[in-house]
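Only one chain comes next, encoded as structure tokens, the form predicted alone.
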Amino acid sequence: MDDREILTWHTYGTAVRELAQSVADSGFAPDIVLGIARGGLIPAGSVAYALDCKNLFTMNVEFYTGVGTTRDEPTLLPPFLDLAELNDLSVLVVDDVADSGKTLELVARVCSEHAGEVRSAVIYEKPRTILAPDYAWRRTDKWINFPWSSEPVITSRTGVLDA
């Protein structure tokens, strides 16, 4: 496990407060926040709730296939999010981790053709990430065990463990 990151229920707690209150001290207040999913919907939801924002959206995204797997490019999955819903708006992009930073660069991109300003959070930000997220967290080369994707999961529906 030396060559894992563990973040635990209790330490993902204090993380979030943390990134929650970098944004604050930035003086950014998102009109949204947005999670992309999956990895990313549960630190979106604590974000909004500590920055005391109700709007909450999602963008679902697939990209890791398994540990350290990919497909070439990140591919947006339905059900898509009406974009008109962000027109001149500032949203808070949030996932769980900047890997590659491919993931976040799409999700960034496609609000920034309607949002008025976009900005992006991340618990963890790798060192190869193409796009530095505004907010990190921590920072971390280790593969990383979330608390909500440790354990395997109850029904498989893909065969693929931790991905």
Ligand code: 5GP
Second form
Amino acid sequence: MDDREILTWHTYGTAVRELAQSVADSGFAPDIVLGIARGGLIPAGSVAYALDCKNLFTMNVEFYTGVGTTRDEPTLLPPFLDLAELNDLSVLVVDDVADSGKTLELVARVCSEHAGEVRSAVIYEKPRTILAPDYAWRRTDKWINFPWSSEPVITSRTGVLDA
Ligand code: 5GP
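Right, the form predicted alone is done; let's see the coordinates for the form predicted together with this ligand.
To see the whole picture, the full complex is given below, headed by that same chain.
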């Protein structure tokens, strides 16, 4: 049996459309889409376009150091968002996956201190997550290969290092 969930670029296109559809169907029209960097940036951009939301924010959180290995707790990294910008607005926090859910919980908690309403959307939800996202496209307990992070890093073919 496959021990990984593989998301291709092609299936990703369907996933984000269906995820955005479930947000729209619920009647939630966010003022702001906030992507958690880096994994949530690509889905956040896609969902923002799909929902015709022009306010796209980001927060940078670091937690995972490798496949299944983490720091003790997720940490917000600079540049820091001016949270006053969220005042009383509705925010859709988007990430690629809620695994432990600690990253999503941290961002949702920080935002909810300032925003009017905060909801969360992920492509994948894992069973152990401490925060059930409001919207999830699929559920899995496997390690997921996302199309943006499963190919080799591109380096120069010319052999020239720094120009
Ligand atoms: P969490 O805080 O929910 O444990 O996960 C935070 C972040 O870790 C996710 O947004 C994602 O970037 C990364 N991560 C967690 N689980 C997986 C996984 O199964 N595959 C990949 N590629 N990244 C993951």
